[in-house]
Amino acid sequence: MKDSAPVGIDALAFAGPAGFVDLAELARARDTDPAKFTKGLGQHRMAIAGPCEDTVTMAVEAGAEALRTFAVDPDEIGTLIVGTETGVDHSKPVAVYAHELLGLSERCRTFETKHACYGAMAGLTASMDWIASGRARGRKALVIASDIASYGLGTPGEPTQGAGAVAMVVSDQPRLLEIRPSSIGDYTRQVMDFWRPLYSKHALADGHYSIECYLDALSGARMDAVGDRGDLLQQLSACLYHVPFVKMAFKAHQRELEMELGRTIRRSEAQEWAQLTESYEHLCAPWLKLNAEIGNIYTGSLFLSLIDLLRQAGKQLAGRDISLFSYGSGCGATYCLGQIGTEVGAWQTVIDPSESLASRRRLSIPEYEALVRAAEKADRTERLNPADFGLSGGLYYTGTRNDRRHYERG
């Protein structure tokens, strides 16, 4: 059933670092099996981001692309939301960063969201409550998930890196995505399986435990969403999820075919096993390169499996339904229902960040590793060169003077 009110997704872009490592490389100078990482977690490639990209430069530059792209006047934006686990202040938002160098108007409310990965998600829903409440006065939001996962050198984390910001607009009126308030349903529940202590630069995880956690916060947020439906997917076009690495995404829609079913799905079962993987190449695996490509991005992980499918396939799934799922350690989940776009076909080239992703640099491991040992000093390193990492024509972070972050064109 549609809702009388429509609200969604109007704009989307996508921004990232210039830098690249490529996993089987990784893999190689790890004297790991590259296997391991290429299939066993589904990976290609991580953006790594420098000691001048941080969480507001790539926010900027993909809220910038958002605006710019889709016609949106600066003007028009009333609320600005920026879902991160990896902010640059323990008091001061990434969002009045990023407000002050988009432009934006002063009659604007800002803030951030954390809630690990969750964040963007609660962003969302909650600039959709601000619209259907009536405070936005025909204004728009502006959600803007931005992260770097990070885990450190040698590290079992370290093959799911990766760095990148997801800007959304919310308006009354959206033209790639409705999203059905009534349709969205939350999950939350304190567990220590992923989390990062004030002193560390680095999270910590218990990661068996953590994929226990985020299927099990997929069937709550589910049921409270749809309840105990049988023939969901068989209406779905297709089924987005929160992505730390792509394998991820098998995992969370064998539960969701498990729960349609009333039982368990084993591979030793042939025929129930075929179903899985065909509704999964079907559903999900067409919407998992750009997450191959560029690596873990934390609150922007889901949203980047949205552009993926709606620049390949938006023309023809236009006016078709699709699920999506976001989950935060800790944790915190939303499990919601959406309409693709009628019109989203005249958007599908522009939100394809094809282009940008090729004219990455592919880092060796040793300029991959230097980096890296940069980026940890930079937030007390007093003055940051851009051009020294080979950066150019962007906003860039250039050190902290004065216990004052700076940033600065180049």
The other form holds:
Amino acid sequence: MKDSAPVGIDALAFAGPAGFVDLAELARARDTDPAKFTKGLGQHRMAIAGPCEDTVTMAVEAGAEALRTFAVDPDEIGTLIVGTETGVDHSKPVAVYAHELLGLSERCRTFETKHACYGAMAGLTASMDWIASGRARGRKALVIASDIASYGLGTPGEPTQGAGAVAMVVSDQPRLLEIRPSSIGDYTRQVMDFWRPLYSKHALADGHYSIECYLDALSGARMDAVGDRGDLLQQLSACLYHVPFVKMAFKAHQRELEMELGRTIRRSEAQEWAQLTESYEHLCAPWLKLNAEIGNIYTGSLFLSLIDLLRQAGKQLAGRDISLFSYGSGCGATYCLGQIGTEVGAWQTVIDPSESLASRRRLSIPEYEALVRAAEKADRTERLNPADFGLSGGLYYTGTRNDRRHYERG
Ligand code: CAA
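Same protein, different state: after the form predicted alone, show the form predicted together with acetoacetyl-coenzyme A.
Let's see the whole complex now, leading with the same chain.
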């Protein structure tokens, strides 16, 4: 089927917390071989949000950066969607705080989407539909993925935590990535692989089962998107996946290649294993560096990989086709194809978050544990001083007074 008009991602920006934990250090503190976290899971660091950094502050920092660097006037935004599983209120959406703090127009539809790590892809496709329907009337959508991945101290999920936000402007003149609506495939199945009860700050996961659910969803969504094509990977320049931890992208790529070959690939079969690792090194591994440095950011993790690709190889891959796969536990998934913008090289440097990542503070394990405990109580703390947590120069949550959350620049 032919797509009528272009639509896709016009601007991108990342924002995350000021502190990180080194995973080799965490492994030693947990009496675990560091290679399990660094090689077995593929992670090096994880971003840690303190009590003054929440889904709203990260969403606003990322949103403001996307609008500023890509010179998008806030008045051009007619839809604002925040995808998150880390809402700050059972009723009031993160998006409406972000709407005010970003100075968007009152003529703007604003809401939050929740489906574990799938919320931002749901927001992206909904805003593409909004544009294609004609309702946008030339305006753009701002879709922000913002999350804090938290499993609790000493749990199996602990080394797969992280925090951060990715903001995307969606328009009918996408400078970065055109997404083909006719290539979008979906999958939904009710499973208990990962969830977070209303009473808990930390997610619960049936970890190994969640990996199976992810791979089943990939098979289902890809089949819906492109059928049983056996020649897709050779036509793509990159395959981007939801990345709860880097090794998951390898497992996902193995599943895709197995679908194309129509058989299971075993490590004992040297030739096929070599084909898999070569394909992974070419299509996936180069774009997982930011994920390895930041950790799981849930809804934003696929789009963090997209930033990684564009910042490193935008110019070289201009005009080329790539695939994207988003998975949200519970579960829902989307697979789609996109084409990198022909002028993307001009934006390669401005979307690179390396400088801000280099200024992050390395937290000792006792500091990290103290931050996690303070963050657990933050919703009920009246006054929080960002300076007490070594923070300055950003937007911060400063406590809940009279049952109302307060945000201030400091
Ligand atoms: N040296 C090198 N590698 C080692 C090692 C060592 N000393 N020790 C173990 N490993 C390897 C293992 O072989 C394994 O690799 P393979 O999967 O390739 O076999 C890897 O390290 C992990 O080891 P385990 O499976 O033993 O680790 P675990 O049982 O402690 O937990 C986990 C792993 C299940 C992913 C856990 O971290 C977890 O529950 N994470 C949260 C859930 C999650 O991320 N699920 C992903 C799919 S769901 C999703 O994607 C949504 C989402 O964002 C949450």
